[in-house]
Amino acid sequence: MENALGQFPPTAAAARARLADFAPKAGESYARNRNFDFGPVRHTRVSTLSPYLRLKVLDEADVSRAVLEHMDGDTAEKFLTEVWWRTYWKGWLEQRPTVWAHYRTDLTQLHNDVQTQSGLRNRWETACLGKTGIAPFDAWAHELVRTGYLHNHARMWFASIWIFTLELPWQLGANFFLRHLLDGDAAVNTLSWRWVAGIQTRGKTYLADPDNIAEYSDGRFADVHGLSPTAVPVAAPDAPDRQPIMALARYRPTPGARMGLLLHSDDISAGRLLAHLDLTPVTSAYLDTAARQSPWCIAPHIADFRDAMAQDVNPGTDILRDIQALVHWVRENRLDHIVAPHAPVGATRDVIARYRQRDGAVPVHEIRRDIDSAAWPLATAGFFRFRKHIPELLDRFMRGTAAPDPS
């Protein structure tokens, strides 16, 4: 079945089956066809776990922990590198969080100039519908509308040819990843289109070649013509300085107060944050984020993966799609103060900041997981210094679940 939900069981328990069956597979085998993309519905030599990981359906521990349960860690380097590339960008945008607001800024004005400017928008519609006449630029246009998944190597040629073939902004290429991804992020999505363009690493580009894209889709696209010889960087400020991650206010439970269990597509597992804190919730609920993402419209096979997630998790729990929603739920239910898993740079923090700054907003007590906290402070350059810390990462939340950090 070639659709989103049917690649993609949205169940905790189509999440770990799928963990270990690839688990046993994540050492050699990957590390030699990795970079292989096969086409739609046959992404056998990749996990195809990051619907799940972005969720925290699974986490960095569990993937790790199930991976060496099978071989050493030499073995299942490149895997376990791939994995912790997710940790390392979320914790580089936590420390530059206006990396993302100028993104969304430029995403506005984007969204005005598509509008108004026939030329651009003409472009712009002939990539999204995959009417380029470019093989593999369309096919892959296709596949990630239809599936809501590309892979990896898949995503790096399509956005090499969407900025330096089709001369077209990234911030609408990483948009377009955005409104159809099951495991579209802020982070990882926003920072490896930065990437490609030569922004995030300055003056480093990647450049989508023909013999590349013919080797490695396995002969499905040969004799590509018309793709853009070189790779110019696109002008961009520098990255902004560094500054200390978001502090959270230790969380102290007051006892007979009402409080209520925000979920969301960060962090969307009760579980843990649960048993690690002793808490009981009078209600829960998940606030689905994802017409956020962007000033078109979102797949809809998104927010279907996401409630159908957030149900099988967490059964019963309310679906909360705006605001306003979450004002009366929080009437509804009498509720003195939010409890909710920490939520990272992204469209979630925005809705929340924006709930806070409302006359009347309850208390919205936030919690980060341990691992992020332990993690995202060492993103501090590029991967290959945080990519030293791994080891000592694995070694510390291998012994057992990453608990929440209530502080």
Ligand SMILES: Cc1cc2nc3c(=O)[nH]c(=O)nc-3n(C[C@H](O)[C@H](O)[C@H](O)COP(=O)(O)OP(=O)(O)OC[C@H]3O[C@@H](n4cnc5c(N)ncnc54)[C@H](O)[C@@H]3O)c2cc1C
The other form holds:
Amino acid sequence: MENALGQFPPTAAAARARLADFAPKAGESYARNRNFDFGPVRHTRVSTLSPYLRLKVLDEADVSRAVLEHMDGDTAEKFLTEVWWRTYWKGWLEQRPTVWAHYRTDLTQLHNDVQTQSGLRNRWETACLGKTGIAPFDAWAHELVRTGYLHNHARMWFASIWIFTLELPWQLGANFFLRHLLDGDAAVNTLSWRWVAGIQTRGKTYLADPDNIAEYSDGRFADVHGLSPTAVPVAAPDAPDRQPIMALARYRPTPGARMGLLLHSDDISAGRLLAHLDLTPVTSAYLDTAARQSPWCIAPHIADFRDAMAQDVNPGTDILRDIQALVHWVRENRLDHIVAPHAPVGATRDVIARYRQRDGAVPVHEIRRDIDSAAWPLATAGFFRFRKHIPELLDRFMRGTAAPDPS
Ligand SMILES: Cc1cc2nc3c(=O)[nH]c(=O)nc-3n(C[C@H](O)[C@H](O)[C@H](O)COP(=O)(O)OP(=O)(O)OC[C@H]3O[C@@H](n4cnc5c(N)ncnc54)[C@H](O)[C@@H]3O)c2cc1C
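Now that you have shown the form predicted on its own, what about the form predicted in complex with this ligand?
Entire complex below, previous chain first.
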């Protein structure tokens, strides 16, 4: 089994090459075969673009445009729907940030429970180490830890078995994914786990079924026994009311002021940001917040992938591992302010918020891409309402490069 960086080379050129290779296959073949998980290093029927989309080395417009050069929108419909599903989850969480805050609070409590309750610790360790005796589950646990990737169907089966057969808290499962996935994302991951658990779409759970696993794992896992035959929705509070998307103050460069550009894993490629706003930073840095994604340690391949990508996209950029390093970077470069791509709900936003509260912190101006400003507010309710807007989003953002919001 190839390791994570072997399977996902951390360069923008590799991302573009993967997109170019996959784009002609995004039509009928994808619609017919996308649910088949052929196993490690054989994920040939899906795009495996998610680690690159996660860092915004590619965005929805880049991917949609490349695909529509080969086929019409109807033929690509299934694939484009998946691509924009990610955007929908981002917008949904952006308008309900307390869902992330509650998940983090639950996780802190569970971190303590795992230390103090040996029964829970043993069941959790057995699952994370892939030693449950449920063959496909154990294989997916190993694949995830080794490669930083799982097929979507495997993620659904895995989460379902974690919650309904092993009866482990969904938050620990979501955390296990965030500790290993190269594409691990606060919105997509948290909300997908909630969806499997029957919290996101109230009362609608996802049950892993042995026949379905046998068929879609291409026969690799026939005769799976011991799975829960039922999936009772997990109890949870109702979703909070929507809040407006965070408003960003309009950024006006001050002549003579020393500005530092701060990149992070929610938008690692700032080239467009600079080009559109004609910004000339005195220095740039990449803020690594991977360790903040979990109270437990994070797989080294996550930081390795992001660091290498940061260097590839912005050669020579400094890498800052914590707030102390950020403070030092600001001081050493005598910065008057920082410009950063907008950090949506997640670990990086939490770190930037903590920096802003420090004495002597310089202002951090966030700039959001226009595509996000336009799409996220449309995630008002369920996905099917959002989906109706995909054609107009395609129309608007495929005409040119996706410009950042000038705010
Ligand atoms: C429990 C669970 C946890 C998940 N956690 C994450 C996560 O942390 N980060 C993440 O990017 N995806 C997550 N997903 C969604 C999905 O599994 C991955 O995006 C997909 O498997 C990535 O592989 P791909 O690029 O080959 O996908 P493709 O099928 O080629 O799809 C193309 C792109 O569309 C988007 N996409 C595809 N499926 C979904 C989906 N179901 N929901 C939202 N977006 C989708 C991704 O950006 C993906 O790269 C999760 C799904 C489940 C069930």
